[in-house]
Amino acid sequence: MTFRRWLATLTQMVQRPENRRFIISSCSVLMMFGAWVFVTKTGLANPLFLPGPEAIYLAFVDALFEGYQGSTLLEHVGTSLFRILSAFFLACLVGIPLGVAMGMSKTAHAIFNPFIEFYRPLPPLGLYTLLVMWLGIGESSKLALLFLAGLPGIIIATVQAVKDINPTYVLATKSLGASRMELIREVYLPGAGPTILTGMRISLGFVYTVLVAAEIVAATAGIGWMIWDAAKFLLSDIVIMGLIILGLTGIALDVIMRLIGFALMPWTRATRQFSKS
């Protein structure tokens, strides 16, 4: 392949919208990384509070093989992911059916909506003190806090998605003699699925934001606990390394959720491609 042909191929690849967005995002990340290296190498930032990338990498390797406070990095990650996924699964198990019921029934909406709107803006630490009094300092209170953090987003997204279903589809299905369960299975869930998935993704982010608060009381392992414990001793390399791992695992889980959504709802991919064309 001649240089001119290679250059033309490269230009065509760059001109594609998805490739252009990827290049812009990559450049943005590289610029931020370069600024980080610059301020640490030139001494503009105190290494006690903002260590360089090398220090973060060494902290990662040390925690991975030697561990931190008696547990390896994989054990900390596994403990936190177990708490996050367990609470998130329970939130989906409760929130999606409840949201469908609230979206379909004005009575159900009137019953449950005041309680959801009341506790939704409450600060996690305020809730956690009460949960610890009720459930103790073990895993139950941690899972309950993460569950309550993820529940409102799923319910609100599901309610709105159900209400946005075209009434013509509902009337047509009812005219064919469909039962309530068939109406939910054939109309509401397929039509509301993409919006529910978006609510689940946002809800998972809320669960992540509450993780540190959930692990600061009577925990001995977990990424959130590791960050909190390291901060007490000004181990900023451990803190930043833990935050990076939280961010990367969050991105990975979000990608997995999107792939599962495309697998369960293939029509969303077709609709997305049609809207781009």
Contents of the next structure:
Amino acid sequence: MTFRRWLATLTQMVQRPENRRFIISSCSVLMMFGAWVFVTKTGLANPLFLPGPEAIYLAFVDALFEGYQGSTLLEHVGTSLFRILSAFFLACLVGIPLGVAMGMSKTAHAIFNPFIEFYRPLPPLGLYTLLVMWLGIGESSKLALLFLAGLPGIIIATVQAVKDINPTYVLATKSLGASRMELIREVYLPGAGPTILTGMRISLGFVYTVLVAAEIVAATAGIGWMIWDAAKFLLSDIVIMGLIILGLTGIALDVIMRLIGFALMPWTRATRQFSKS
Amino acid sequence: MTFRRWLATLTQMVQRPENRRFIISSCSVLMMFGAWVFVTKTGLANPLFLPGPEAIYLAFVDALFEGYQGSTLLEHVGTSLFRILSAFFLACLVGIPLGVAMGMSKTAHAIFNPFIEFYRPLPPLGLYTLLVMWLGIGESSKLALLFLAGLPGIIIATVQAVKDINPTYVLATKSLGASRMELIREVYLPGAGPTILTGMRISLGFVYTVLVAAEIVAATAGIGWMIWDAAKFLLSDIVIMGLIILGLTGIALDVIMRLIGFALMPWTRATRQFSKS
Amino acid sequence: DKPETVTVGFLNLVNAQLVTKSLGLVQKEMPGVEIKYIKVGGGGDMLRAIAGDQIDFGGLGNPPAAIGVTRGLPIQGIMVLNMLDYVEALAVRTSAGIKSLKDLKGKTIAAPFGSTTHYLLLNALADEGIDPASMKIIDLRPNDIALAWSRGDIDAAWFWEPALGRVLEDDANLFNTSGLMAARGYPTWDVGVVMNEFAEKYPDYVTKFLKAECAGIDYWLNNPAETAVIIAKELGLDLDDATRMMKGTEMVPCAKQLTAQYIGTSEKDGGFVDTLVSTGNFLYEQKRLPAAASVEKMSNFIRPEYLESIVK
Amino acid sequence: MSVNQMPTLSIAAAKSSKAGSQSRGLIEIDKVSVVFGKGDQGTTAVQETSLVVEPGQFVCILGPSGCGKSTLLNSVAGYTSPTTGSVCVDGEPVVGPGPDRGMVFQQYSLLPWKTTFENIALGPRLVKDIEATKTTEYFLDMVGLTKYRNHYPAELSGGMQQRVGIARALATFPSVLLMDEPFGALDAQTRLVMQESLLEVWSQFGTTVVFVTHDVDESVFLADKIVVMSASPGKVVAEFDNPLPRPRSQDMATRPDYIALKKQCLDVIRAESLRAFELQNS
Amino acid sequence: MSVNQMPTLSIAAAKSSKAGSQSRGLIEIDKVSVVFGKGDQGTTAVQETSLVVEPGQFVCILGPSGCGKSTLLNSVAGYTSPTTGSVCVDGEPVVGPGPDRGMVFQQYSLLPWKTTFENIALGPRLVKDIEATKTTEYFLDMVGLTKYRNHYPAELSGGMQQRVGIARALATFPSVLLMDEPFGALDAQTRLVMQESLLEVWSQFGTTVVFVTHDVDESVFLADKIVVMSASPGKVVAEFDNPLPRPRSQDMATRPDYIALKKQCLDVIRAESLRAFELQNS
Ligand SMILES: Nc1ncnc2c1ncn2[C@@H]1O[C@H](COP(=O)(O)OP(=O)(O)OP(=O)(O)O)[C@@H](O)[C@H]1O
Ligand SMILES: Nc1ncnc2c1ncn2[C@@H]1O[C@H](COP(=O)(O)OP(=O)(O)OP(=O)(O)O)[C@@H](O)[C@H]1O
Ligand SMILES: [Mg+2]
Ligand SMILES: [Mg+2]
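Alternate state requested, the form predicted in complex with a further copy of the same chain (shown: the form predicted alone):
Once more the chain from above appears, this time first in line as the rest of the complex follows.
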């Protein structure tokens, strides 16, 4: 009886579309994993280039407890996260006010836009060569690279966000007696919030893709450096382990950004409870 | 008389908002240029790190006619463009059909999505270490890196484009007697076109940012390699010249993509000639 | 049966391979075969080029060779490309007042990781019982070292020419060289390698290749002035620099390579095997290798028989 | 729409014998129910509704938002299959959308990547009309947009777009024209003009028309028969025959029979929305 | 809206002596013209229009799309400065938006990041109402949305949102309430309910109301005075006093005086739109 009910519930859950999609995705991931185990176990793949899952796991455990080249895995990840987040924080600190100014004043926009548009499409590694020349091989050139990678995305999103604010919100609030400062606080900042957050997420994603580039010159720690260094010694288990960590950390960062957004902007979660009228 | 009319026309042109913005932008670029000339002429900047504009110009002329390390500037640019465009073309060839399939079938989406979502945020240079191990240091790993950098953007844009097609278009066309193939030709492809194009532009922009990364391993030509190589020898004039070329080429690529889009999809240029009713 | 093309991966350093390449000696030995030369940036790239099956012949310093052999890359070592002397050296900043290795404590030292110089730096520290963790050792390529040096970001670096020459002009003096370390029992060298598949298919083309390289070495030894011109042209250097760098590199005539100090004979292993084993073990301690070096593997890797067939 | 100067009346005459003949265009909706979703969460959009539309008749379906008007129309168009019951057009059961039932939507149904001409020509091309170009020209002229043949929809006003939509739906010479609030997105004035034009076109073609609206005035002005639906669950609660003579004009809005019919409709709607309001709040 | 059980009538009484007193809310629009753009490309949205609205009067401005209704209203609200002419409210010239003139828009004017309560409380807080919370509670109750105080606008139906909009506009106790097609985005049934509720609220506060619409029925049902505007250029072409007694109900739509007034309005509009049509096509 209890088992049958359990089975019925299970069947129902499998049939719900969102669960069905999850199950298919899981199957496809599992099949990929199976294929991996298969080619490594049967010797179809050279373990030098594609180690099996257990080798990756061992590399992971080893890096976690023993460390890789003087730092544990957590230290590597921590160093990288610190670089990314501090550069990104600086980029927000500069980019959001600049973006608000550029969104509210056409003149400010005309002044700054050419530079942003010009340097935005530049390959970060190309820029990095110049930064290393100017700022040296230390932390500052790394941070500058990550900062410059994050800046344009934030500025462009903020400009767009401010421009897109429904003018009715501004008029309505003025009619309730708001001064200019009250207007910025009550309308412009919260109104631009969600778009800025989206821009920040995209920008953080881009900063993330620049991480390894920032760590290939004269780093001694960092997950990107670890991958780069291990590749020189053909340690493909560490390379793959590092890539998996990078992927998971990237996803985690994005989820955290979303959660912060939800926490700061609860109304973005609100959904219509009445269809019409 | 004619002069006064000319002056009046000029004044009017300056006062038109779009021209005014252009003029402000030009001034701001000119001022930046002036500052550059000033700091280099007065010796405030070390010419080793920040050469003056004429040094950049000379480096440009030299690279154009004499070449840098065995290839002329045009050859470097050509090599890089060839890499980018062939990899991008492959990415479109794979990404668009895959995206259409994923957009039309929830199952296909569930199968492929986990992999795309996982590898998308990975830093390309991290991926590159693995690709170099697997494919060697030749052209194929470079192309693979650029291809992989371009793919997720195209797929995600195509999926979104197909999902966003107004269902009314599909219903209306069915009511006119269209078969499934006719539907894809008359509705799905043109309907998804503009969004796919936007995705392609963003994706090409991202591929572009990966260019230097792809050229730092065992390349002997390419504008990215030129910058990377010149930086090692502190040839900052060549580095800056290369970055300017990269910036301009990036903008040119984007403009060309837009023009191709306009040519293929003339309706996206259409604007309402009647306000309402 | 002959190969359509032969691809030679050559390292960006000063040895007789540049002479062979410049004079087209390999081409002369193999008429009708297309010879391709690929410049490879360093040992790491050479390993990956081998792994990606992109070359037929290549060259490796002892650390990457130890890595490649232990990790089971399909290669065999067939000749001595060069022995490293003061072409690789530890430069220290004069104004930093470094008198001994102990003075490096708390300073920033650069070396290209995975290279012969990185190996020597760590061994030199170990010999004097200095903890590498007491200083900051960073991974920089030679040209990046020159850049970082001119900016004052680093105080010492063990690396090689031609970047070394640029640094020595700028508040720097030589503190230690690879030649000195060789005397203390840490020889460093580059070994010429061939892919197993190629050697099995075209054994006589391996000997042809060796003949050409030996002719290049002889040319180097007999015509130093002309060689300097060739080197200067190939690497885009001043003649003076080229001459200095040639002096910092020791070329071993092919006949001498089969002695105990070098690759030995097919009957008896030479010193290279010992070096490979100790390098491998060192890297294993450094956790750069998953397993300790095996004498058998190293001995199997060094194949003097091809050279023996041309040096009677 | 300038129906006055028609250049190719020959085509019109030839085709209208096929399209306008009073033997085609019979719609039989028989005990149709439409339920969306499954089990407990299912919504009954339409419940056991039966309706017969005679060939050539102009029927308006009137009702508040969400009462199932569109769902009922969609089951005639073939976009939605009834959960139970059946829909037949000219005796044939409806199994899917087809060119014998032209459809006009509220808005955004013209393909934006096709010009006016190409949009109208789409139907004739898809049904392999051998005179596709001529047919298209004819309908282009009928809605008075020959001058705008090469314009994209985005370049047309809302009223113009709906005229193209009507021309497109008619260009396959359907026996039934289905219209889902076609003028709902137009402003009041354009709406009045479009209503008159529609009646003019319809008087030429004599096609059966099912016209969904929630504007009482619109239904009284247009319809031969007004079908009032109510929500929760959606079903027909009243049918009124319209006594107003044709041709009609907007002046009739002050005639006593117009006002009486309007009041009848309003009363039913008011009673139904009060009932719905109480249902919601209980 | 449940105006029946008002919990804090004391506040209402206290404030309405200030807001509802018949001495406040006089609007004088004097030869106002509004031109957008400069030189040849300028559009004259409103041309030399004069209008006086008495304190406590309910005036509807009726006219086709684009005739300048919103522009005229905006010049009273202070969003647009007249190019020539002047607007005075209670004798003071209008120089910008202010809490003495409450504004209700067609839609999307509630701040999506504020709950129902916070939206209504915004005005009282900004005007430093010392009883801001009490005032907010009062208006929340007045529009019957106390249960929804912590809902965000996105969680409310269109009708609920407009009720919040009205409460918000009233919460600063303005002498004038300006409404720009406030029910234009609602469906026909909700619209009728909202019209009745508005009259109920208005009968309590007696504020002057200027209500823009292009629905003739709506204006006839609501207004004391109907002002008809026409386009190109926008100006007042007719003013009608509404003889219908108050309180009103939707049933009155069949009364002869209702019908007569509606016909008068329609005639003016029809004449004007014909003229506009000819202007466009000439
Ligand atoms: N595809 C669907 N899935 C689930 N429910 C639906 C679907 N289509 C319609 N409904 C529901 O069925 C009911 C009737 O919808 P329908 O669109 O037919 O109403 P309508 O009378 O056309 O309304 P409107 O005047 O707003 O167009 C509504 O409650 C609606 O929410
Ligand atoms: N900011 C503006 N700049 C330029 N032209 C404008 C502006 N605002 C309105 N107009 C023009 O002024 C005229 C009157 O516009 P207005 O919005 O007042 O009309 P309306 O009667 O409110 O129309 P609707 O019923 O569509 O709201 C129109 O031709 C419009 O295009
Ligand atoms: Mg509907
Ligand atoms: Mg308006």
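Bear in mind that the values here come from a model prediction, so they are computed numbers and not experimental data. Numbering follows the first chain given and starts at 1. Rigid core (definition): largest C-alpha set, two forms, superposition within 1.5 Å.
Engineer: If you line up the core, does residue 29 shift 2 angstroms or more at its C-alpha between the two forms?
Structural biologist: Indeed, residue 29 is displaced by 2 Å or more.
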